[in-house]
Amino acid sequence: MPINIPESQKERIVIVGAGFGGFILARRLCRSQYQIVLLDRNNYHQFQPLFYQVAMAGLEPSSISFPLRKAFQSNKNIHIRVAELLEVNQEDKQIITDCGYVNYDHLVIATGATTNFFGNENLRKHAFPLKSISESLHLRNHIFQDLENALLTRDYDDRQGFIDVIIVGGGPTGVELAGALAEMKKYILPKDYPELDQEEVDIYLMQSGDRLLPGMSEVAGQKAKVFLEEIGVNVQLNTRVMDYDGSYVYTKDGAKIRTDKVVWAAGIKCPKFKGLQDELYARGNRLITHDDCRVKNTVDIYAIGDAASITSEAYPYGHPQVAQTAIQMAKHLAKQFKTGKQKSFKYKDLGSMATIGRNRAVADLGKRRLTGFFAWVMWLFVHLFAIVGVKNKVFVFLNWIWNYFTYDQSLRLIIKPYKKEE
């Protein structure tokens, strides 16, 4: 059954995914000569770099999400549908979703990436991913529920399971989450949970490589490790997690560590779709894409952001899977659609940064390496201005100011799903 979308004499561009790439592309084309159909499994755009702050009760979910219909409510040329892509029918120029099918003249796949557990079923079952607002809230609930449970148990080993946290993956997500957890341990636990011994709380950051932040400079990785250790994080390099049964983590060197919470930030992969042959996919299930963003061996199918793998001498494995890549690809493809001229995409590296708690951050800006307070201020403003919506910017800014001066937040709520009584 077709999804109900008004017919039009205009060519139809179907954009799948409302992350950075899909959202920006839809904004650039919503007043163009095309009919735009924007599909996403959620009815909102979410600001992924701040998921960890939702998980740590630093921000409300609504502060980093923006309703799609509100974003485009003045544009009659765009049609938003909450649906999930299942299959691409290239012959009929049609996509199949969980809600029906949609015809397209041009298809743009901007579905982003999901957590990669590298085939380990136990990790997929028991570890906590952090790739959506719902996963952030799920982690937040477990962190605070386990602190409540820790107050109820006298057994030391069980209590360690409740209060200790292991983060796997030393990229920006793992580093920023570890820093936020360490600050919670230092500033929040003594006030909210004075009956718990703060010294019993252990925060581990495990990285299989020999340094943190492998996508950034050596200086940034070394300084991030120093910052984390200064605030009490147990950083373990060259440590590969092999298994997790829900109670114990097992590492390659034979260590066995008790914890009920493992946050998996060690890898990402893109979803694969029926109808797109295996030879179209590169490492991490990224679609092999020409430099004009068109998917290899296809007609009128494009990929942008995390889903696209455009290789070059400078980027033999594709561009970094970060927000700036998606945004720049979206702007490039929008210009192509508007002008009808195919051009090669050129990525401009605007730098990388990561924050490690209050007054601590690292930033690579070209050949410049910044660390400490100045890098932290830069991180705040870069992320603040990237958030969609003036109200969201104001709320996030006020939350950050309040947290900075009071060392506190008021968002530590355990919000459980509703269960109807039998």
Ligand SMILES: Cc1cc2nc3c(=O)[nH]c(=O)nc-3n(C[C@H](O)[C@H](O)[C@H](O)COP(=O)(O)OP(=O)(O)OC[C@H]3O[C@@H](n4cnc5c(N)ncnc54)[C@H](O)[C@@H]3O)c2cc1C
The other form holds:
Amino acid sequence: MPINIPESQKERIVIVGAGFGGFILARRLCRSQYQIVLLDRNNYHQFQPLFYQVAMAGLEPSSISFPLRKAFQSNKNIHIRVAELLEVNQEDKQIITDCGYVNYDHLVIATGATTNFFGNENLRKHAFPLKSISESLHLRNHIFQDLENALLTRDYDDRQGFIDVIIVGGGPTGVELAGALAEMKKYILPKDYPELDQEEVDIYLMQSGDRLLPGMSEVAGQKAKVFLEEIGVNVQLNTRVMDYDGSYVYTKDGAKIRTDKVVWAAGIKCPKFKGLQDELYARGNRLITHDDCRVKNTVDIYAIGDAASITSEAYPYGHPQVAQTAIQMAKHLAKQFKTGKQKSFKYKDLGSMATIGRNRAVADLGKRRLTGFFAWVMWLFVHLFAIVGVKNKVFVFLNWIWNYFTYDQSLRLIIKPYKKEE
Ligand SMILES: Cc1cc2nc3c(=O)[nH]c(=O)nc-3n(C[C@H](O)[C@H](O)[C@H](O)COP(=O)(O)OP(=O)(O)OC[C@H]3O[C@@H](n4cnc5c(N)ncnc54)[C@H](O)[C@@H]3O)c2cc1C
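The form predicted together with the named molecule, contrasted with the form predicted on its own above:
Once more the chain from above appears, this time first in line as the rest of the complex follows.
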């Protein structure tokens, strides 16, 4: 069955994924000569860099997500459909979704990446990923439910399981989450859970490599470690997590640590779609893409953002999978569509940063290395300006001010999924 989309004389561009790449592309093209179909499995755009603050009860999910229909309210040229891409039929220029099929003249794949558990079924089953709003809320619920559970038990070992957290992966997500957890331990637990012994709460950050933040400078990695240790995080470098059975983590060097919560921030991979042959994919299932964003050996199929791998001497494995890549590729592709002229994509590295709790961050800006308070203020403003929607910016800003001065995040609710009474 075809998905109901009005027929038009205009050429149709189907954009799959309304993350950083797809959303910006749709914005740039929604008043163009094309009919735009924007498809996502969710009816909102989400701001992934702040997922960890939702998980730590610092922000409401609605502050970092934006309803797609609201974003394109005044535009009749764009058709939003909530559906999940399953398959690409290249011959008939059709995509097949869980709700039906859609014909395209041009297809843009902007489906981002998902968590990579590297084939470990135990980790997939038991560890917490952090790649969506739902997963952030799921983690938030578990953190607070486990703190409640810890008060219910007299057994030391069980209590350790409830209160200790292991974060795997020393990239920006792992580092930022560890910092936020350490602050929660310091400022919130003594007030909300005075009966719990704070000394018993351990936060581990495990990284298989010999430094944190491998995508950033040496200085940033070293400073992040110092900052985290100052606020009480147990940083373990050269520690490879091999398995997790839901109760114990097993590392390569033989350690076995009790915990009911492992957050997996150690890798991502892109989804693969039926109809796009295996040889079209590079490392991490990124689509091998020419420098004008066209997917290799296909006709009228493009990929942008995390999903695309455009290689060059400077980027032999493709550009970094960060928001700026997706945004810049989207702008580049929009220009190509509008002008009809194909051009080579040039990535402009605007720098990278990570925050470690309040007042501390690290930033690499070209050759400049910033650490500490100034980097933290920059981090705040860069993220604030990148959030979609004025209301969201205001809400996030007010929340941050409130949290900063009160040392309190006020959203510590355990929202249980609805269960129908029997
Ligand atoms: C926790 C976390 C923190 C991060 N922090 C930073 C940071 O500080 N700075 C930075 O630059 N980058 C950060 N990133 C990376 C950054 O968010 C990504 O690089 C960026 O979102 C990629 O944009 P994209 O458009 O390619 O994909 P995404 O933004 O991931 O969007 C993909 C979209 O596709 C949709 N989708 C996926 N599969 C399907 C399907 N089959 N059918 C329909 N829809 C589908 C999804 O719902 C989603 O809306 C972070 C990522 C995470 C997870």
